[in-house]
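Listed next as structure tokens is one chain, alone, in the form predicted on its own.
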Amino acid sequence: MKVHIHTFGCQMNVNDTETMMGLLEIAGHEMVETPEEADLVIINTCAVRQKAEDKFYGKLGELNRIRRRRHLIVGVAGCIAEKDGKKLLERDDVDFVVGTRAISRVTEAVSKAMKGEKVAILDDHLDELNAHVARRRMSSHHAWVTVIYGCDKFCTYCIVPYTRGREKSRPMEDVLEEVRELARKGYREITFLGQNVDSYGKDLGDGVSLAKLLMEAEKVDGIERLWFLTSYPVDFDEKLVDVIAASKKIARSIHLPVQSGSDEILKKMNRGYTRGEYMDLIHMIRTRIPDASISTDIIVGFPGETEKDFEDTLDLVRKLRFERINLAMYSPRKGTVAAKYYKDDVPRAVKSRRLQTLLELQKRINLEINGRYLGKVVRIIGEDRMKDGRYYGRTIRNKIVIFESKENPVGRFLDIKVERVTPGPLYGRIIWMEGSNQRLEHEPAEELGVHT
């Protein structure tokens, strides 16, 4: 059977899709690029915001147009599948549902759907997602590796603990076995994933931690860079900072969602830290890792957010000068504490204005930071080709660099001289490429600690 999987949401969903593709291929199914080619389509869903949920139902509508012309089996995986599984199965346009902790059973669900059965598999089968599970990687040099599932934080706005369940770590040796196998296959970069990746190991009770995992993974021959996503401020400890500071392979890119600069809003969000504690953490990281690149998430328009609360957030951004911010307007998620107890009382126009104000501030900060790269040489790993024929890669600080190349640079180290900067990517030319036959100049690459 020809199968297409459409993925919404975070990197963990991408990794789940890679796992489902691998399992389905082992079972004899063929993966195809578009729904039009497919006999069966799986939508891997995200429920973190209403907009993501709306996109899922829009995709269902698109598939219904195909179903009106011919037979098409449709399955749903991911967070909406976990949240609304049985309700989804009542729909005529959904044939099967696979929960977030049951993706190892996707072939079982497909087999039953092929026989005309409607099925929802929502049990916990995470123990089956070990190093030996077949996965079809979307990259030949970089791999996502989920090390911990679920979330125990219960922020009042967040649906994830209800769709992904409680925290459950993989045994460290199982993770390392997967890393070693990836290295044997020629992978050079690994990103460890978790809703709260720096909580890794706490539930195992054997002394394992993200810091220890990174130290062991760094020893694997062939692995050149290690990344991790996403961290939670309360769990980001000094041991982890010291491990990063001492390493030449662990990326200097740290994503620490703050969500708000107001103590009042942070308390209502149940984030577990104050504005001052978060700022102290960033100061500690930058003191010990001077070249660290810090990024964050911010929600505007949380219930009860006043102009003073928003000004506190603006002030925090001005002082900390993040290298990237993921911005979102608050949207109530049914089933969360905020949706149940707090009125969504910030008008949409006010949310939009606050979002735009932050975007403009961050754009200025980004341009100032990126301006310091002009004329400098940075080392990247080539990542992919763009639609216009150019390539891009990223530095160890997660700075995206766009360039032209006659040879395929994907998966190779390159030194790029930066010749143009924007608030987003940097643009430059190759002066050295690993294993290249081109005649190139060569200057030593440097990285910049440009947070000040």
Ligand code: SAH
Contents of the next structure:
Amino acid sequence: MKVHIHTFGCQMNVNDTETMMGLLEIAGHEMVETPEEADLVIINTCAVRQKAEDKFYGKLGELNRIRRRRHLIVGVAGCIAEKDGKKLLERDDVDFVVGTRAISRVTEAVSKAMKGEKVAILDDHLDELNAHVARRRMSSHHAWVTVIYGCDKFCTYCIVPYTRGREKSRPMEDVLEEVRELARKGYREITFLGQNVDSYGKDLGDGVSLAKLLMEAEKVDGIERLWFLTSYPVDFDEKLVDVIAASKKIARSIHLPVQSGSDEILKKMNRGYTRGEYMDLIHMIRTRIPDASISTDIIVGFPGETEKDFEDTLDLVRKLRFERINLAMYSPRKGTVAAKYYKDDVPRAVKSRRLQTLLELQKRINLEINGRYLGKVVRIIGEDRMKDGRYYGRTIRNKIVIFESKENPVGRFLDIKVERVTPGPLYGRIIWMEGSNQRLEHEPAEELGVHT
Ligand code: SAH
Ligand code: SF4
Ligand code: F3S
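Form predicted on its own already given; the form predicted together with the ligand follows:
The next block holds the full complex; its first chain is the one shown before.
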């Protein structure tokens, strides 16, 4: 069968798609780039906000137009599959469903669907996802490695604990085996993934932690840079901070969603920390890792959010000066505590204005922070080619740098002189490229000092 997978949502879904593609290829299926070429399409879905769900139904609609002309099998995986399971199967335009903890069974679902059987596989087969599972990776130098599945935090607004189930860590030896195998294949960068990646190991009871895993992974020859996503403020401890501070390979990029700057709202969100505790944590990190780049997620318009609550969020953002913020308007998710007990009472226009205000504030902060890079030399690893033929890469602080190159720089270290900055990416020219035989003027990359 010719199979196409369309992926929505977070990096975890991207990694799940890679696993499903690997498994399907081994079973003899061929992966294709578009639904038009495919006999079978899987939509890997996200349910975090209504907008994400709407996108899924939009995609189903698109596939229906193909189905009217010819035979096409359609499967649903990911967070909507887990949440709506069997209900989805009642639809005429869905042939099979694979839950978030059952992706290892995707080939079984496909075989049954090929025979005309409507099937939903929703039980937990996570144990089958070990280091040796074939994964068809999107990149040849950077790999996603999911280390902990699920979420136990139950923030009142969030659907993820219901779509990903309880926290379950992979054994550290298994993760390290995957890392070693990746290094053998030439991978240089790895991102460890988890909804709360800093909870890694807590459920194993063998003393394993994210700090330990990073320390061990760093020793693997060939691995040059390690990232991890997403952290949860309560689980982010000093040990982890020390391990990052002492490392030359672990990225200085820490994503720590705060969600709100108001104690009242944080409590209603069940986040488990106060505004003060969060600020103390950021100060502790910045004291021990002066070049830490801290980014966050914020929700505006949570039920009951007053102007005063929003002011508290603005104030927190002004004080902490994040390097990036993912902003979202609150979207009630059926089945969550917030949707059940709190009225979605902030008008859409107010949500939208608050979002805009924060966006503008963050843009100013970004421009100020990025301004410090002007004229400096930064070291990056080349990441990918853009549509317009230019390339981009990232610094160890997760700054995106865009540049032109005649040689393919992907997966190589480069030094770039920054010539233009924006609130988003930096722009510059190559002054040194690892392994290049071109003679380039070489100024050593400067370390960017203390956080602005
Ligand atoms: N585990 C991470 C990420 C969870 S989902 C964390 O703890 O933050 C990614 C982001 O989506 C969240 O950080 C939150 O900002 C946003 N989000 C989750 N549920 C939402 C909802 N119901 N409405 C709006 N944004 C939401
Ligand atoms: Fe959702 Fe909270 Fe879990 Fe993050 S920690 S996935 S926001 S419940
Ligand atoms: Fe979306 Fe599920 Fe990820 S809800 S953000 S795909 S965990």
